[in-house]
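This document opens with one chain alone, in structure tokens, the form predicted on its own.
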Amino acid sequence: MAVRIRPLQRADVAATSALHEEVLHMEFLARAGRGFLRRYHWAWMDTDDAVALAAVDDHEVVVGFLLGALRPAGHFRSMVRRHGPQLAGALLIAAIRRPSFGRELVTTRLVRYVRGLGRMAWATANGRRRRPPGGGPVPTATQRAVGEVTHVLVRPDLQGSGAGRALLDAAAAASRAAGVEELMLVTPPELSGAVGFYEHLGWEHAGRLTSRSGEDFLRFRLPL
């Protein structure tokens, strides 16, 4: 099968959050179900620094994407000033619709999250005020540019089909581009196979990490 990469659409989502509710039901946001996964997929690829691609076949059918940033800190700063309210909705209406999951989201999320958000808007605040005359980007130390990759998901009957492959391939051309200097990727360990599909791939293993959402991920690193 032929398989094309393209930037993601909005007209994208649909199919997108199909295959992220069915691919990775083990996780946090995937439980949110459908409603909440098209409004979390719009607003990711409609935010600063992202990287959203998608995986289409000769029909321009969705079979899988990838969903990351270049400068992750800011993409999240970012998506959170420009969907914050929408994606808290979305994340409310998810919670009433499945009790089982909003039971989980307020006894094992709720505190992080508004910790998290405080601190967002104590970091956000201090930059406007450290910000130079005449606007520009606020000096830091010399660091390494590090972008990252948390979702790569094709269609279950279809991997294999070097989908997987061609998005990673692309969100690595993307990433050089931009200076970025090296990838992170996280994924659950419950999917079996990825270990060894990614170092296959030349990614090498870097230990784990807990997600903004309180999970575990196995954590993988590409040095461009």
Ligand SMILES: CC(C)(COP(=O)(O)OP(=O)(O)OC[C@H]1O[C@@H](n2cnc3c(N)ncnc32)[C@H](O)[C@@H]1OP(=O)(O)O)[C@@H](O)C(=O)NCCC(=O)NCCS
Given for the second form:
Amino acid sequence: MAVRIRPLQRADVAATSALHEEVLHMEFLARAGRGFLRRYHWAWMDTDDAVALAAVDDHEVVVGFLLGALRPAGHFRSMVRRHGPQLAGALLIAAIRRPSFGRELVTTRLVRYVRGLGRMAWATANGRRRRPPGGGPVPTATQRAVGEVTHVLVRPDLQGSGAGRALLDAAAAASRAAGVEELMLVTPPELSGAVGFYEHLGWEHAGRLTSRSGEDFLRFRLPL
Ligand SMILES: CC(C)(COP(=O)(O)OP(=O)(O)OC[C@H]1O[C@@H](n2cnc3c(N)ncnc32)[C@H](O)[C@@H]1OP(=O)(O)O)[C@@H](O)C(=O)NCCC(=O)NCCS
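Now show the form predicted in complex with this ligand, given that the preceding structure was the form predicted on its own.
Okay, now the whole complex, with that chain kicking things off.
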């Protein structure tokens, strides 16, 4: 099967959210369900710093996708500024529809999310966050410009056919062209398929981290 990589489009979100829920069912965001994921993918691709790519087959069917950011901090700020209320609404609906997800949201993340939104609203109201176009902090001469890949996945029956590599190659090329010097990603240690895949593609181990919600991750970096 020939796979082509192209930018993700708004019309793809029904397919990407279904894939996300199916393939990464163990992830917190995926547990929120397809409705939330649809809104999340749309919000993700709607910033200047987004890297959002689809892998499509000969019939233009989406068989995989990748989400990342050229300047992660600026990307998340734009995402919340443009889509914050809709994302919060979709999260609330998911929490009501799926009580176990709702409990997890309240116990592990709610306070942090509300504080973050409050800080952003305060900063926006006070005009303290004037950013250059693109929204992210401009790296100083001594800082490396570090982009991020947050999701890459391929439809189960097509895993192993080169789509994952094609998505990461395209993300690296787009990031390099935008001046990014290094890509980072994190993955749970128990996702052994993903760990082997990143190692095989030349990503370097860059330590471990525990998220503020208490989950363990392995960090990987790819100098560009
Ligand atoms: C991980 C994933 C994205 C890889 O995509 P893929 O399309 O299956 O991988 P590819 O076919 O492009 O593989 C590229 C290369 O990596 C190698 N590879 C893939 N998985 C590997 C593994 N676990 N260990 C070692 N090498 C691996 C392939 O053999 C191939 O090698 P080659 O190009 O030198 O022949 C895909 O399997 C997937 O969606 N997994 C479930 C979701 C997931 O874990 N996502 C990552 C976390 S967000």
